[in-house]
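First, one chain by itself in structure tokens, the form predicted on its own.
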Amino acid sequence: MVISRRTIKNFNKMEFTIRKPSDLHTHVRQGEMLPEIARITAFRFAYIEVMPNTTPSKQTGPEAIAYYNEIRPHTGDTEVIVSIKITPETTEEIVEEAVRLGVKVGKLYFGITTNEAEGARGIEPFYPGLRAMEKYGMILSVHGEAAYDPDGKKIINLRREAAFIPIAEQIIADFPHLKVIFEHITTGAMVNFIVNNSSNRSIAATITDHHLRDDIDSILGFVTASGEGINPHNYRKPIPKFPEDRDALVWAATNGLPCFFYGSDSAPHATETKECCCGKPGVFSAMTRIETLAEVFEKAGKLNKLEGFASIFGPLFYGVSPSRETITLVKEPWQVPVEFNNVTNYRQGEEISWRVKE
């Protein structure tokens, strides 16, 4: 899609305007946390997609729609896209009903993450659900990490995404008409896989703002006044990798390739569940998403590519219309609050050089 002249002409060093962005991978949790987290996650975004890994998870259309009805009163003008979790027990009847009710996405958790303690140990048990998704036009969204090798041996975190690529190849070979999103990718190897397979089929990947900015040292080499330490609030799944992987992600996001679009994976956990002996994975980036993206794209000299990545390519892949509303970002520094609703913010206490104009 060609970005409009209206938008292009407004790009300068101090202010620019883009269509309202969409965040196609979020978590708003449940219970008392949900209303405020849903509100701030939806704020200034046209669409948000909400993941189904609650407790219990959303595995059917009626469960997903009930979750939608719980979230939607708190999101204002922002539309909510819900998904169901695909399991070995997902039948054609489950998929057909979900699609009929308006559920667009089925989520497959291959990696180990929040409320997913084990991770899948083979793709074949999910084939009945995948066949039905291909038949009824449901999008497959995959957490693309292999936690175990074929012999059942656990794979180290830094190698899990690379270990998943043969499984990704199997999925697209066996289901050639299935639209697939490989979520929150973190490696140059996965960037190459997406580019090499996106030209003649519906393959895409989401990239988060924090993976565009961080490498593994954002967790393990966090610099404080007393030296280096661990930052539990930067711990997430999949973990960021090496600087060259981050650079590959920046290249993918900033070069106007429609197969890459934005999903923040903003994942809130109460501060006390992060700052403990077994801290939960998840970066709560809802308050800083588009501003962080502006910094990344500015550093790359590609602010004119931000609208495609954040506002256009994702909705088009989902078959919905990009927003006609706009937001304007201005070059005006502000400091990120430490907490929101008992959740520590990503980039807490830092100064960000861009803000959204009110």
Ligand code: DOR
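Rigid core here is just the name for the largest C-alpha set that superposes within 1.5 Å across the two forms. This is a predicted model, so every value here is computed, not measured. Positions refer to the first chain, counted from 1. First, how it differs from the form predicted together with this ligand.
- When two forms of a protein are overlaid on their rigid core, residues whose CA moves 2 Å or more are considered shifted, and Ile156 is not one of them between these two forms.
- Comparing the forms between these two forms, the C-alpha position of Ala225 differs by 2 angstroms or more, with the core used for superposition.
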Contents of the next structure:
Amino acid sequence: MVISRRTIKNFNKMEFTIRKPSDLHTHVRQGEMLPEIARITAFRFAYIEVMPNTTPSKQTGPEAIAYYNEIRPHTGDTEVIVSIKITPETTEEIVEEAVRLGVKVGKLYFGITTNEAEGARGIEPFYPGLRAMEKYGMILSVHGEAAYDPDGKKIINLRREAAFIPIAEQIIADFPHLKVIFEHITTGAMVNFIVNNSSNRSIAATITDHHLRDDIDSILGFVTASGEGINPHNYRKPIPKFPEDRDALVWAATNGLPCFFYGSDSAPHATETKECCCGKPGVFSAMTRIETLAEVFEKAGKLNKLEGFASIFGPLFYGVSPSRETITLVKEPWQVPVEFNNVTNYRQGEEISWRVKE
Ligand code: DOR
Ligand code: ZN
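Please supply the corresponding structure for the form predicted together with this ligand (the preceding block corresponds to the form predicted on its own).
Let's see the whole complex now, leading with the same chain.
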């Protein structure tokens, strides 16, 4: 498909129109939380791709399809892409059945995060699943952090993504036809890895709006009128890194490279489960996603590259058509509410300069 700039109508400093965006990495949870979270996550987006880390996780095609059937009634026109979790127990039969049922994606949690308390200690146990995914054309979506070094020693959070790069190299060398998305990348090193390996094969990365905006001090040195302190609502995995890493992500997202596309990793947790000792990782950004992206791209002087990143490159990687519908953003400040139901919003109480036109 030829990417045209024609859809960016009335492009000026006050208002512009892009195709409806897609969020190719998000969490809509389960139980009581699901209907409202699914609705707000789907609102104004063409596709959402939903992660399988529920309790218990979705590990087979029938489980993923049942999850789809739970979510879909709440998403209006928005199409939902579901995934299965790849484990050392994932067999060829599981992958073949999932693909036959229409599941496009297998998610591998290498790192430690919500509902993934352990973290993997080597990639080889996952090889039967990866081999089958390569054979049946299933996309591997990977949480690329290594929590342990080869001697089994724990690696500190700030170094976990960089420590995963040798494993990423091993995966792409051993499975030359596997399509791989490295999820929510956070380092300049990972940007380089993607750029260096995506020219002749299907390798891509998602980048969140919040990692394009924040560094580690969004958690540790959060500034308010009363000074600097910690902000548990900005805690997520992978944690945001240094300003130069964030700048590398902005470079990657705003330069029209199809190997980088949008996934919010919007990850709601009840406020009290974040404002406590051992608070959960996850930023709930569903209410502010495209508006935050508009601010980031505007600041980089690259608003004309937003449509590719947010609306076109992701669907193309997944083999689905970018939306023909559009949304219009206007320069009109609004204040982010503190909570959505009992979940604290990303950027709670802050003013955002762009608004989606009703
Ligand atoms: O911060 C995160 N929260 N990172 C993840 O990888 C998972 C997510 C969640 O499910 O809460
Ligand atoms: Zn996630």
